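Let's start with one chain on its own, the form predicted on its own, as structure tokens.
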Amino acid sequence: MTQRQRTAVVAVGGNSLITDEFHQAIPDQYEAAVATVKRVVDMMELGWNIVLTHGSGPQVGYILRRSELAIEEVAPVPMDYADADIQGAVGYMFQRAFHNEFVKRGLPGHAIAIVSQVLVGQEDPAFVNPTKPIGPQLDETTAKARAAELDWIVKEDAGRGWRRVVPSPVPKKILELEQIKLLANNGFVVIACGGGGIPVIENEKRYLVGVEAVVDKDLASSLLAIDLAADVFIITTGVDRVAINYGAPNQEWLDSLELNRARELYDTNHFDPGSMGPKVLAMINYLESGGAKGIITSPDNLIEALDDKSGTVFFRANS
């Protein structure tokens, strides 16, 4: 596995952790994980050399919720400080279960998870306009009294329940881009931005700041894609396909997307801001940057996806 010769981005949902709301626990998480592993080790047999992200929203949320319960005893948790430990847990978990598929499968790969910072900007005006769900599913009554107890900010989190949301800037750039370069050039595969990566701003000594907020995964994935060129770049979420009026009576899956196509249907809002939206934006702006192939489909479908047999398939009208 030394030798590289395709690279792929794959992009895991924090919420495909999370099979039910009974699969919860960590060891549940764990379980969901080795699950995509193994597809991805397939990918990986098929001569793909890999690096994957993770989100991280309901996991950020289960930290924060912890650090406030105990708040009369401990001192809480800032958000930055969460985006990092769910990059170490959850990193851990991916290495983990790489380490123990290649031991069954007998084969000579390495994982390695990356602490990864995320450059935002100071003023993006996502610092005051929260949209990015963290955190369980909650009836409306129970999301309203924390609101009001907590001072959180809670939305409908398209049809699945409400949860609290808090800024997302957009991603500007991987700080440890070169480092991830360097191990996913010599054969690791790499697990980096999780959640997103951690978001951090320069101060006017250009010193990095971490800021209270959760870069989207799926926007950070899409940047690391674009500065590793990689030949196919693939979101797993926890639907085979990308719909158009998702719920609706008139519900179209799609096989696949041009990019024109895309950028109109996404201009257009037919894609809800809290979950779909973000993974289609970062297929346009993979894209638009050059990017070959993308792909949206569940864990399960992640060989059938690559060979155009499942999932959308997003694509430019030259390619």
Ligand code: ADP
Second form
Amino acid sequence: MTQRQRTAVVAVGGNSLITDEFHQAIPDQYEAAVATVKRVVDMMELGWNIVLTHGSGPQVGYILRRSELAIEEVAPVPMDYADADIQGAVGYMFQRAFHNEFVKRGLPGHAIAIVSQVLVGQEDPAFVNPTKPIGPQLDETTAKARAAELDWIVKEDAGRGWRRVVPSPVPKKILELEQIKLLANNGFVVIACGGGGIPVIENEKRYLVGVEAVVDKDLASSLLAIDLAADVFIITTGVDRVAINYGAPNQEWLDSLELNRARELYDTNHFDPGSMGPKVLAMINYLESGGAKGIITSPDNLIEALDDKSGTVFFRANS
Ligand code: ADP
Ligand code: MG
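Can you return the structure of this protein in the form predicted in complex with the ligand rather than the form predicted on its own?
Complete assembly follows, chain above in first position.
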């Protein structure tokens, strides 16, 4: 595929691959990936070069749960390896979905998923204050019973039930950035930083060591959008827009959000730290680092949102 002018980083929510509680199986997640990929390939046909990232909250939780249930027979999966498993499995889903969509449309594209590590701080406060929800939504009784039995920490998740939460340290550096750049600059659709990337720390010898955490894919994706100087940074998720006073009687859906206002709302803890919070922070980070335009929307509205006809558009007042 020829080199394209404009680059978009598109971050796909792990929760948005699970359309509802009856569609949690892997073939259902593949269908959701296909639906998203169709819209992304529409973007490519409009001339966009795509770097796609994806979340993994539910999926990583499923892997860890399988590991817990099988503990009598097989050795447990450490969390960094669960992150890597997900990059492979969801990366494969997207790679295949892109391939099939290219074949269907007679396009010459090539997609490639990259195992991506991100550097985090050993002293990150997240290690003592877990906020990242993983796995399925549970009822309060089951969640609390598992917390007692398995040493989990559980929290109520954005009005959707109870979930296990794990540490989510801030990503400081994408270690495979050069590889991602090389491929993206040569027209490949790159699938990178899956599940936020595998969190690693550097030891005293500067060797990498994996850690038990799940990096927020929104923050890793904004870092990637900044590093790639992406022309647009899009997060697709389970809602069409960001709301203020979410879930309250005075809830209000936003068409756009100016950077200073976004910062003010974020700093006053207006957004839930396990769901919308990191997305808004990701947009703030991207714009504050010179990014041109950020969008939060659902996969279905991707094309409309690029034309400011859907989604919440994040912008700088003076741009
Ligand atoms: P993803 O897997 O895409 O990262 P999350 O579940 O982490 O999705 O976060 C997106 C979800 O957060 C939305 O689908 C919605 O249910 C919830 N949510 C929480 N706060 C808000 C808000 N202020 N505006 C809109 N949605 C919100
Ligand atoms: Mg999330």
